[in-house]
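The chain below stands alone, shown as structure tokens; this is the form predicted on its own.
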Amino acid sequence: MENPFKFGTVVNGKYFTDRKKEQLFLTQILNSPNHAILISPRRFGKSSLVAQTLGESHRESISINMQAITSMDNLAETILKRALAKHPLQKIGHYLANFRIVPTVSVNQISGQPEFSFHAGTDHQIMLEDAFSVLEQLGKKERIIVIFDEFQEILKINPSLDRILRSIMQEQQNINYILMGSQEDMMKNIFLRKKSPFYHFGTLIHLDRIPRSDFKNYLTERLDEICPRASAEELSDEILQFTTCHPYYTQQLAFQVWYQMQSGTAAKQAVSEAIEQIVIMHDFDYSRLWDAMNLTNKAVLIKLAMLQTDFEIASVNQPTSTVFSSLKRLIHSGIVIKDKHYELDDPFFCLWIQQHFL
């Protein structure tokens, strides 16, 4: 039998976990002239939700990860490259003829695909306006969906990029934007601060953990293919107890539990042995991550692993400002998340810390 659980890549189709409420809301936004702002910690399933929704909509879409963008020139070049991937050069070339600043078109010798570049000193606003105009033209027959992942990175690329993008995007009529981000404080600063150019630009969707009852049904329906229903329900409860319904780590643990049971492990030991195997598999990665941390970060993580939901800033024997700075760095790197409280994102890393330092 094929393992019914998938993690580490975009999850859609039969692997997609029930998010009917969020998917319906996102669909309604995209069926209007409005835009969606999607915020959640990393690995909570933003990309999977969008992929599932777009797959069912059958509409044209273009996606850009802002973490891969290095400059405003690079953003304009990437937009044109993504457009070219959807349409032949002849069609894109027609739009390029109307550019105020025409880019250089070359062929990548490795991929054989055309690439675009702008000359140094090009007016950034004009360059971006022309590039975004291609997207607007492509959406004339039916609105195109444009996804910017890790959108908060615009603040690092150029201090004026938020103002330039808003001035361009607010004039467009043929595009639905989905602006996603994992840095909650930065995303809220962009979309909820009154003085921000993007203040109230779209409808905000905060993606939380999948409700336990929904996740249990999802797990049980798949696990009962390999064991009796009662055992499948018990396994589901054990898995969710450990992962606290974190979408990524729940899929990872369920995948390993399935593998353990296919290998002959009894249901009663399947979850504990699966957890142990995952921690062992990642021991080198966790050790390397730990060795690269400073002493304050280590102290904070040890306290988090020890106290978990009862963690308080004062429990770390460091100045409050130092602990806050450490938490900020750890959240930015995705090691710590703050939902209702501060906690380690990865429950297996949490267990690794407990095993080594408590």
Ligand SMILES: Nc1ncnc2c1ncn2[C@@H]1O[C@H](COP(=O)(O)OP(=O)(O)OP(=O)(O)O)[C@@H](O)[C@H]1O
The other form holds:
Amino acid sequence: MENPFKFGTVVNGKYFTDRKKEQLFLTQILNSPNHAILISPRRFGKSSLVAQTLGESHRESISINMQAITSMDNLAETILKRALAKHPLQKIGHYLANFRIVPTVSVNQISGQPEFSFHAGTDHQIMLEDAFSVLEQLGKKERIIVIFDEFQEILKINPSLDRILRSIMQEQQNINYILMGSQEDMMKNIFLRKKSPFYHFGTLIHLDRIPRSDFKNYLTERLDEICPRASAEELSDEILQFTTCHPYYTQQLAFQVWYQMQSGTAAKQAVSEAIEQIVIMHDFDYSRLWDAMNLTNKAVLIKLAMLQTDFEIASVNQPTSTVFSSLKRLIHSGIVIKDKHYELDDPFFCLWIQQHFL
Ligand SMILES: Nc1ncnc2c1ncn2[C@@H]1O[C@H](COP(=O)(O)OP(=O)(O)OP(=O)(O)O)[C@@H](O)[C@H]1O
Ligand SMILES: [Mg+2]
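Can you give me the structure for the form predicted in complex with the named molecule, which would complement the form predicted on its own we have just seen?
Whole complex next, starting from this chain.
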């Protein structure tokens, strides 16, 4: 029997649950001439929500991950490449004819796909204006949806890229933008700071964990296939108790529980064995991550693992400002998340720390 849980890649269709409110809201934004800003910690389900919503909308979309972009030229080239992946060269070539500086088209020797490159020294603003004008043209008949993932990276690509992009994007009529990001502080800085060019550019959607009752139904329905209903419900409760409804870790643990049960583990031990197995599988990564931490980070993480929801900055025996900067760094790297309180993102890493240092 196929394991019905999926983690690590975008999920939609039968692997997707809940997010009804967010999906409806996102759909309404996309059905109007507005833009959406989607923020959540890593692996909370931004890409999955967008994939599920787009799958039902049947609109054309183009998606670019800003983390993979190395420069402004590269952004312009990538936009053209993505447009070409969906439309014939003839059509895109027609738009290129109007470019003020026409890029060179060549064929990538490895992928066999056409690629664009602008000549060194080309004015960045002109280059980006021209590339974005292709997206605007593609949305002429029906508004196109353009998704920029990890949008906060624009500031690392070039400090003036926010100003340039805003000046281009605000003039466009045929595009709905979805701007996503997992660095909450940076995303808020871009969209909520009055002086930022992107101040109030779109409607903010903040993605939370999946509500417990819905996630429980999702897990129970699937675990039901390999054990009696009452056991499936108990297993679901145990899984969610450990993962606190984090979408990724819940699917990861449920996958392992299913596997344990299929391998003959009794329902009573299935969750604890699955947790143990996952911690063992990640032992090497966790050790390496730990070794790279400075002493304050380690002290903060140990307190977090020990006190969990009761963690307070004062509980770490170090100056408040030092602990605060450490938390900031840990949040920035996605190891800690701040929801209602500070907590470790990964419950398996939390357990690993408990096993090693408490
Ligand atoms: N609505 C959902 N229903 C069930 N599982 C989900 C849902 N959303 C996310 N997940 C689980 O979480 C994992 C991560 O989801 P996704 O990649 O969409 O998150 P993300 O926020 O885009 O992550 P990243 O920050 O890494 O880009 C999925 O592989 C899946 O296991
Ligand atoms: Mg994603």
